[in-house]
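The chain below stands alone, shown as structure tokens; this is the form predicted alone.
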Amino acid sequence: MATTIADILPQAARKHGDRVALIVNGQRWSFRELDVLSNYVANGLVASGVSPGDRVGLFGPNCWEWLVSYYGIAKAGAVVNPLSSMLTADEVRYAVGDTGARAVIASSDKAQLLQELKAGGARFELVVWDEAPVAGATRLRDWLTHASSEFVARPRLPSDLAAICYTSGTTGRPKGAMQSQRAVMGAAVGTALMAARTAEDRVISALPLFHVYGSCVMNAAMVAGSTLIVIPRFNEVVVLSAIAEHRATIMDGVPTAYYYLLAHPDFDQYDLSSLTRCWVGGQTLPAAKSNEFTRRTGCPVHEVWGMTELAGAVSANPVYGPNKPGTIGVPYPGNAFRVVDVEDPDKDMAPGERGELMYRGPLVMMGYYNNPEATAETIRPDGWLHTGDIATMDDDGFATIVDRKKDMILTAGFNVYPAEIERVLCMHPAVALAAVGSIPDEAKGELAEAYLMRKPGVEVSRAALVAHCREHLAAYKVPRGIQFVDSVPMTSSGKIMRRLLREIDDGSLSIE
């Protein structure tokens, strides 16, 4: 079995050869072709002076070049630093400088920004994919044409650093989570195992490859020998059409993808009968939406959970075992959960009681790059990692995320969790998507406000939605404002950005 990222494609090529491994925009590549293409990249990196342990940035959107560059970097023995396509110039400058990148492989639309960094004194080899030449940059195409197709991966240990992935940086500077080879491989193998992925599966994903969930799904597909159908950018029609065209058996996505798919007026017109199981992660998907998807497609939805600090998806509702919608399942084999008192992490909470979710096992990061203080705050000396998620655990060991600790709203001394309100709002048949944030209140400190997308052609009043909430929520949790919107702010991976919800306030929030 592959023990490092560099082992994945050579083993897949030996086992699966000319079977289709990847489909992007109608183009197809076999496992053998991907292995050879990544050899070209590895040879190019070595020729440019990249040594084992050097950091190499990877900056661009979903495409075949991203995938073969990822595996080429690993084969060269380097540490991959995936950069979000949506990073600002400041954020890219920080990440490239913080890691001391020896090289950056990027799409041509990112070249100008990277050239400006080089002009400012940053020293790295710039490699650009796409046909158009870029001044001062090596063309990836030249490596794919002139470098050798043979390459023996430089040896790396499971304990060696594999990737540095930066968190979103919602407070202060982003932090670079150092993921070991063991952690990246464990997340990939666990994802394949828990979803029962095989060489017979055709996996469709619009997840950004630079995001830890997207690369985890990619690695799981290559490990299992599945065909990976990559959607460059999420679009409801493109995804639904691709499922029908390629007879996809598995779909991976974030909750917003399911919201948008279910709300599409032609959803029921597409042939989705090939789907046998779907995975959702990144944020909590309300059980009402999970059950609606299953009812309309016949396909179960298995909720998963993970973090950048844990190298990807690390818990799931298994295919061969109980599937409990609304929960994040159980940890991958060899890892463990705890729910502890928010103020005293040495005190375990009883089943059903809320506390902070802790995680321990080989998937835990090595620490934050160049940030020992943040590392010490996040990883306890006994190896347990603070996730920052408030959760409960049932008697079977299945965890349910209540919400992010930092998203909690404090209303007159009561804890209010946006995700709980979102789950209730999504139970209403008129609601396609719900996002809840906070507004300041002089008397109570903070109040919950809701931003809702209605299903096409469906009307519903604010009063009706408030009445619905009052049936299922304590009075202090009922949102004090509701605004109907066409969209909500999201990250590049499709997560709702609650901290930016206030920016779309149009003054129509009052419901009293």
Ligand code: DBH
Contents of the next structure:
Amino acid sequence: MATTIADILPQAARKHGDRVALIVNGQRWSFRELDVLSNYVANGLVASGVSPGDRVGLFGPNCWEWLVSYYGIAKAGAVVNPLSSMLTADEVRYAVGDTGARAVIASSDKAQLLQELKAGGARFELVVWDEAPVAGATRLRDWLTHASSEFVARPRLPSDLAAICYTSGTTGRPKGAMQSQRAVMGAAVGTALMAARTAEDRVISALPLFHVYGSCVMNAAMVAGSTLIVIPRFNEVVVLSAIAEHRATIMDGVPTAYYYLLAHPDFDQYDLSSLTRCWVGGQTLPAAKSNEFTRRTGCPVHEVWGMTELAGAVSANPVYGPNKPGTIGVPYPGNAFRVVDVEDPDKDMAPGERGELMYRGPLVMMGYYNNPEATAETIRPDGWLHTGDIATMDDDGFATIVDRKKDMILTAGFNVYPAEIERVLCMHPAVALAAVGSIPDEAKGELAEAYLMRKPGVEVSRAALVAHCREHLAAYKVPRGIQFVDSVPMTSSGKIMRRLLREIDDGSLSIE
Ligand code: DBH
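Same protein, the form predicted in complex with 2,3-dihydroxy-benzoic acid (DBH) this time rather than the form predicted alone?
What follows is the whole complex; the chain from before opens it.
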């Protein structure tokens, strides 16, 4: 079994050789080809002076070059630093400076920004993967034609640092979660195991590879010998067509992907009968949407849950037991959950009671890079990590995310959880997507405001939606306003950014 990232492709090449490993935009690569391509990258990096333990940035959108660079960096024994395409210039400068990157492999649209950093004194080798030559940059293509196709991976231990991934943090500077080889592999192997992924599976994913859920799905596919169909950028028609064309058996995505797919007018025209189990993570998918997807495709949706600080997905509704939509399932083997008192983490909550979700096990990060204070606030001396999520646990150990601690709305002294309101709004047949944010209010502190996308061609009044909320929610939880929208602010991975919702608020509080 592969125990480090560098082992994944050589092992897959031995076992699955010429089978199709990767499909991007209709182009295909076998496991053997990916293994050789990543050898070229590793040789190029070593020739550029990259040594084991050096940090190497990886910056660009989903493409085959991203994937082979990731494994090439790992084979060179270097630490990969995936950079989100959403990062601002300041954040990239910070991350590249913070890690002291020895090299950055990027798409050419990032070259100008990176060259400015170099002009400002940052010392790293810039490697660009597109055809177009960029002044002062090495071309990945040259490595792929001139470097040797053989490479013996530099040995790494499971306890060695494998990746530094920056969290988008709401305030302050980004924090670089240090993921060990053991953590990255544990998240990948667990993700493969819980879904029973095999060499017979064709996995479709539009998740960005630079996001831990995306790279975890990528590693899980390579470990299991599945074919990975990478969608460069989420689009309903592209995803639905690719499922039908490639007879995908598994899909991984964020809730907004499911919302958009289900709301597409032609959803039922596509042949989605190849899907056998679908996975959703990043945020909670309201059970009504999960059930609707299953009703219309025949395929169950299993929720997974993870964090950058845990190297990817670390809990799931496994295919081996009951699937409980609306819950995030159970921790991967060898890992553990607790739900504790928000004020006193030593006190466990009883089953069904709300508290903060805590996580312990081999997937817990080694800490935040160069930030011992933030590390100490997040990981307790006994190894339990504060997830920042409010959760409940049932008698079977299945956890349900109530909400992020920081998304909680305090209205007239009551705690209101946006996810709970979204869950109820999604039960209404006219609702395609529900996002709940808060707006400041002088009298009550904060008020919940719901932003709704309606299903195409479906009319519904605000009054009907309010009546629906009143039926299912205590009066203090009923949103104070409802605004119909065409889109909501999202992160690069498609998570709804609740704190930015107030920026699309039109100021017309509509429920009295
Ligand atoms: O970061 C995340 O939110 C995340 C990462 C990997 C996640 O929720 C998931 C897998 O399910």
